[in-house]
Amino acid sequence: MKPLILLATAALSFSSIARSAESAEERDKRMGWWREARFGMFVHWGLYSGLAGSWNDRMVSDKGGLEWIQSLVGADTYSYAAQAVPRFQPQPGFATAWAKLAKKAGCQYVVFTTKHHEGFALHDSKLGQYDAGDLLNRDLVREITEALRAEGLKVGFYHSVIDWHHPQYDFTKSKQLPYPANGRKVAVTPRDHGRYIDFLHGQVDELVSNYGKVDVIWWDYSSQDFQGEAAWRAPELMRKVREKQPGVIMNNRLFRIPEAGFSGMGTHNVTGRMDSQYGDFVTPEQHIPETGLPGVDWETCMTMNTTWGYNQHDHKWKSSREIIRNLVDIASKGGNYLLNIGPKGDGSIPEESVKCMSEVGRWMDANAESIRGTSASPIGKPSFDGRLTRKGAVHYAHVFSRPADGVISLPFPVRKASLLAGGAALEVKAAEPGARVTLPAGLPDADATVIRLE
């Protein structure tokens, strides 16, 4: 065993030594685009978006987690994809409709799967024959990554480290991470992980080497009893992708320990801390943090309804106003929001998601200034039913309900108030510690009324 530990130690050193080599400044400048961003669009997409919640004609479940249909049916690998791949036939020219939705939306940079848990690759690779090339002769990722440069968005790929399909993932190294109980059964012969490694390393080797500049890799996930270097040779993994994509962003998803951001295996289960070596930023998942995660860089990932791949039996889908709230609450305590759309088996996305998002876009065309490259505010949440987000010496106020007196108190000096959205002074008087702005007889906007205090 001792010369498995060493090299661990060994892989562990060289991932610090590497990580601590960029200077604060470098890193700021690497992390820019990102924390200016505040707004990003997420894209749950493969075999399982054709099934559609349903399995041999029947529904699963009207709500969430049907990404992971395989597992909650338990089909092997190859029954699963006798049922799933059929029903996957990507129109021409969805990637195109993805990013206008991106853009229309206000989001500044997409992340999409590459490939899920299933083990389905939408790349063309040379690795196996359960990808995109070899079973629709087409590269999804290309058109996709494509798609978004043409609109000026940044690309971000969502990789999963766990393989449903792959003869050599070996999932019995692990009581927490899922596997399809059939898939158990006809595992008959022993597995090596090591070879698994070696194909997720080479599969992801592809995905940085073919495709130009990757601005986010968004690993999935790992357990407390299997992560790091023993799950995934992660310390190495991240490495490699440096090499390729130097300025790239990536999550902390390759770990499951507090120093990763992590405190158990619920989504809610996140820590206050980030150790660079472990990633770039934590990833709370369907929820925001109370108040937020002060010192650490953070992205809350949440779905338009209860699930994350495409589901036509889910039909709770939120609001527009509620996501619009959501990401004035995310920036006001300095996070980012990647929303997250599930496209039906041909690449077509709900109705649903396309008028939530043009309305969160309609939203962003006036108020995008108090979203992007704003700080958490100083204040917490205010006296009144809002938020603030702040970009220097300017603060914004997103106020959702009007005071009964019309009137918003703030704990600081405020020179001049304005509706964002046109213009419209506002009277200010002070009064200790701070202002009062009187607001209009009615809010302009039932959603957030932005009013922008210098």
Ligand code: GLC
Given for the second form:
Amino acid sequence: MKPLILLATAALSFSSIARSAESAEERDKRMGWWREARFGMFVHWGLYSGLAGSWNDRMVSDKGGLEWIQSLVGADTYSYAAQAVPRFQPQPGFATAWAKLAKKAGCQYVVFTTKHHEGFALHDSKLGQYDAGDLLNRDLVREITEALRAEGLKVGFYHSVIDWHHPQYDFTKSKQLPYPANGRKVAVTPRDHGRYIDFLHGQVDELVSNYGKVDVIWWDYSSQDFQGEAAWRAPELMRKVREKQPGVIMNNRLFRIPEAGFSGMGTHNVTGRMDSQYGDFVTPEQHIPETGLPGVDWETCMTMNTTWGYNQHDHKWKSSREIIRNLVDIASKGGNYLLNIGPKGDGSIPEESVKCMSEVGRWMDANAESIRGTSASPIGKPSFDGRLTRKGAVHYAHVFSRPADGVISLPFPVRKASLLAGGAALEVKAAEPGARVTLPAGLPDADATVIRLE
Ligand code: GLC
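Could the form predicted in complex with alpha-D-glucopyranose (GLC) be given as well, to go with the form predicted on its own?
Complete assembly follows, chain above in first position.
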């Protein structure tokens, strides 16, 4: 009798595990829209936005992430809030402007900071007083999600697990995670980190319960010495999120281990491994992996100048040409591009970002077909100055500069070549092992001229 019962129990528990685990087809289906989109907008916006890179009315820095200003100046949460809160005054309708800009640029999803490291929550939270509900009598998460959905955009929540406000967040447990008191002697009363984790789980539960469908959760972040189960009870947190949001796509930053895509603490330390129990995609920051990350889903997040949160002193803006070519480069390697804007304290978007996004949108209006729904080119870097993407039997050549003889060589046979914008046919000649295509006398698009190759 006994072995039989054992066997039956084993079979039962095996089948329930099998049922709860996601099949490859189910996963592909869940990831479908995200892989197809290729391009999203990131938004960093919180109390730091109003400070705009200044403390006591003096510039803190003209480069780097100024959403860290509290930590950069070493301010405790009270003196920080005293300066920052009065400067954070969202104008009505700000969120509609964000959504319209993302749409215009050709983005299909927007990920915005529901809470950054400073600890200020943009939703109306019942679990604390440091949130938009208590301080502004607004629910900014609701305003933003409604505006995004009105434009048909998918909704992503960035959420910082690091928290410089919560009195029980025990920063002493990690030497690698930043804290405004780091390096200074402060009287530390013992903290009960478990209570902070309860609070973290509670606020996340509010976010995944009260705002309709959440398409992405973008966690930020962990260290090698503090991550996963010990730091955030991460597996439980992810399970609870999935119960409420079965279709959600989550990044890897509740962890900092090689199996979850990290080889170290630096933003460039990416392994290209992603065991699905740790999340859905890998997050290279401020760089594009040389040959992509074959076999895993990945998304490069990047700033337009050098900061995530608004800094009035940062003028190192990338050109829209560089941004367009980054998008092309990323798509050619099978990744997504999450491009950041840092609105000001009133919610308005810096002029340079509006201009850049509009120019990207002009290019996308004509060429989105060569980005959206494409996959990595099997060719890698082509022989001409540019990149290739692929959609089934169709390849797209993105030409950055015209070769002197006006001809590009492709290592695969081509039956028909035409300009993607406007459709003009181009001359094709068979040439071992593929084909040679003659470009127009002047490239019609100086950012990237796209040739559709059948
Ligand atoms: C980082 C930073 C941060 C930014 C993020 C975006 O880890 O701490 O300020 O939000 O990366 O990738």
